[in-house]
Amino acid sequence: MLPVSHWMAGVCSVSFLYLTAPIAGESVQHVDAASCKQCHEEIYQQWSGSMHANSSALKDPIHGAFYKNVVGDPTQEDVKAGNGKYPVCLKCHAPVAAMEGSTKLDAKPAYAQGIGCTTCHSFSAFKGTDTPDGKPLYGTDAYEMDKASLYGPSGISYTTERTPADAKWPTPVHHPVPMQGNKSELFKSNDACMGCHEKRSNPHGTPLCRTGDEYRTGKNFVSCQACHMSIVSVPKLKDGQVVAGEMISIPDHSMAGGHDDKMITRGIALSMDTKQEGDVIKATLLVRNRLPHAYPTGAPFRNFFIRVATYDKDGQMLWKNYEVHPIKDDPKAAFWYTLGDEAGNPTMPPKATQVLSDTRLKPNEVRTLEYEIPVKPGTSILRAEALYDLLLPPIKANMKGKLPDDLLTPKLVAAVEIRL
């Protein structure tokens, strides 16, 4: 039998002076994330820098730009999408606002906060991503949302009553907001993620995101959390300061994905075989997706491309597999999702009526690229690089000056180099 103090070690502090329950009449989803910080400071620090914390159109530059262009001002009430309905994107990007039918995201802290702690931790059941008649359920609509209690993966129930300092099990652990146990099956499964990451279609029914289908196609068993919320050991924090010599192990609530430079390097591996015949190098490049879903996945404008180039001993480029961009000059080296209009012309996601092509890497796929490369005088290095972009070239051109440069710059995610 473990003492309550053992359960609470590294998780809950003694004082809850600043931790607040919901205001009378408001749901538990309005508990501010800063309140959770009082006991879960390390998790709060991770979350506060995550895309979950910055998911709303007020904080995410890319989503915000699309939202303003397609829907309207995120600080105005009763804004409608192009189809005249409530903006479905808010169900994932500003779920508390969506639960309450508001579009004014600065009206309440929980709206602007995006996906806060209590958004996910108030899931009591997963309903699935479709109704019985096939209507899609997005975001919080895919869950039974408890407005009075919280849940987590531990399986332990807590009490709002104070726990004596010398208490031993089975005295319940104190938590200032009611917390129910017996939900670890939900919180340790993909169901906890699929409400937002299963699928998404535009108003025309054209699929924009299908991460759930991609995962099932790959016939994998690893959970989303295994990669995106792996257990990490971090320095223990106290009032924002590192406690010397103390570490704590927690699920990583930074929940890194397509915006994280380190995460996007995990999925792609390159290898290359070469054979020189006279003044030509015959190169066979293998591009491997090591993930249980497509690479890239999620937003349809994410893409990556392969640059194959030769250099002299000083790093001066002598030859490259494209002039402008592989999408134009070397299509086999471009991995992207192409959406089109009724006439078959490429178009933006909100207007698309069909998928024209999908050259992204499928789960666990290996793609072979072959090149015949001229050996110019001074050639000493052959290098292939995989470069990841959050946006397609035409969108990047339109967003120049509207988005931070780092969001418009390709990120190196894999490389292979041969010295000749």
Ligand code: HEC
The other form holds:
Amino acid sequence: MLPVSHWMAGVCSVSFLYLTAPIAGESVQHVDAASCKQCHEEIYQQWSGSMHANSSALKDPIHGAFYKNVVGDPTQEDVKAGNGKYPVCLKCHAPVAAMEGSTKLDAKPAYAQGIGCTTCHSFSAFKGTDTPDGKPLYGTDAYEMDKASLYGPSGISYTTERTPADAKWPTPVHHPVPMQGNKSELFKSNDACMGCHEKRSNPHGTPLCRTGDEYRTGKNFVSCQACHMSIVSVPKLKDGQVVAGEMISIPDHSMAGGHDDKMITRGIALSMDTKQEGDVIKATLLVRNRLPHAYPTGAPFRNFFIRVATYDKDGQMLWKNYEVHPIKDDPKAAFWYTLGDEAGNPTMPPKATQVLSDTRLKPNEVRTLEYEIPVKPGTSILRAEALYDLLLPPIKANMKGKLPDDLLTPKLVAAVEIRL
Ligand code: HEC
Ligand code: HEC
Ligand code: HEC
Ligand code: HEC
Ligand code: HEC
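Got the form predicted on its own; could you also share the form predicted together with the named molecule?
So here's everything in the complex, that chain up top.
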């Protein structure tokens, strides 16, 4: 019997019996997700459709486009960022490449894969996202990364040895890859996410992403996992086929967010009160963020806007609160983050030296918008809609034709309507 601690000593060559990936001399981070699929097929399926499995510049078209602009070619070695240093992006978007100092993401499957099973499941401790002297620790730098063993949340002890058929408890449970189930606190807390999601600033120190800080100001104690990895019951899979009549309950590894049309509807609620005075409707619209982080959160170009419009009984639009986009024509109906340069002009994330404004909804905020709407002849419906966009209008204009249309189309996330 090989005790688990044997693996902690860093010996990692003999026991990957079940694995299809070549292992000799490679760290556990190189064990391919495909070899986990054999036994964790349902989790594998969720993960493979997630942005974690598609986070590298080779897989995510939006990140890929920005990476090429700001850093360079993701298939070349020794690429440096604008500041002459190793590109910080890779510490979160291609963490295994970052651990090994490579920028050639097609060199190894684990680099291209992005955030694999063995990336998160080799965290053995969270160090926080700042050094004692205040320097940022991003992604894999924020964690102790075990190169020989995996970890999970259950508290169960595993062995890579075969468990004899007649063994009785306390014989450790067999796992084909070194696995310790003793990191319950880490995997069930926000620490499992914060290394990459807490905060990020550009090289000028201007904050770009602040999901973790937002969450803290929200003074809420619901973990990230409670919403983003809630327990779901899914049909059991065997070799890609549904096993009839069998379900399995697992923490949802699709970790949905801004790319998921359903998830984005979970964060927001609209309600509206109206009063007609002559040929004007006075409408009070309440926009409520149901989340303990901003809505939208994350990347600085995420945004949403409100369309308020009247229609006749055939659905013909008679009046709308903006011409081109609320950012221009009705700023109170635009919820976005504006970054600026020294002179105070709006600019892109890498160049920004200041935050010009932040009108996204704060954690659990309720925002009130007032409208005076002209009642044109035939007006019979008043409808307000919230529309979510992954990217801001100027970026969308730049990306037209370069990105799939779906990524450039605003998504309806909430609506309220009144029949007059
Ligand atoms: C982004 C980080 C992350 C990635 C990537 C990830 N996991 Fe997890 N996994 C977690 C966390 C966190 C938990 C604990 C969730 C909880 O208990 O609330 C977990 C739990 C699990 C569990 C325990 C399930 C249970 O019933 O309690 C298994 C098994 C697992 N993951 C397998 C995988 C496999 C296989 C992959 C790749 C296909 C994978 N994970 C990818 C973070 C991750
Ligand atoms: C030969 C089958 C097999 C393979 C291959 C396999 N596992 Fe497991 N794994 C299991 C079994 C069985 C359990 C215990 C029951 C459960 O939690 O699903 C388990 C449990 C886990 C857990 C939960 C740990 C805890 O806290 O108890 C994680 C995380 C996990 N596996 C990750 C992985 C990853 C990542 C891979 C690929 C590198 C992998 N497994 C490959 C069979 C396998
Ligand atoms: C090793 C870094 C890392 C860790 C750890 C990590 N993430 Fe992520 N996560 C990312 C990156 C990078 C992306 C963006 C991928 C992209 O869009 O290119 C992402 C994307 C997401 C998204 C957005 C998905 C979408 O639809 O746009 C959600 C939600 C998310 N992660 C939740 C979590 C949660 C919850 C945890 C903790 C259990 C976690 N992540 C742990 C790096 C990480
Ligand atoms: C009460 C449920 C809930 C909790 C708790 C929660 N989230 Fe979210 N999160 C959501 C919903 C719903 C969305 C989609 C709307 C949005 O993008 O704001 C979302 C969106 C996200 C996104 C997507 C951003 C993007 O650009 O695509 C990330 C990343 C994220 N959350 C991370 C986290 C992290 C990290 C935590 C823990 C600190 C957390 N969330 C806690 C519900 C929750
Ligand atoms: C601290 C970790 C971290 C670092 C460093 C990082 N990112 Fe990200 N990035 C994320 C996370 C997490 C998300 C997705 C969730 C969100 O919006 O917060 C994301 C999302 C993105 C997106 C949106 C992707 C999409 O599909 O919509 C782009 C573009 C992006 N990052 C570019 C970059 C570039 C370029 C760099 C380097 C200059 C970089 N990131 C550095 C964590 C990071």
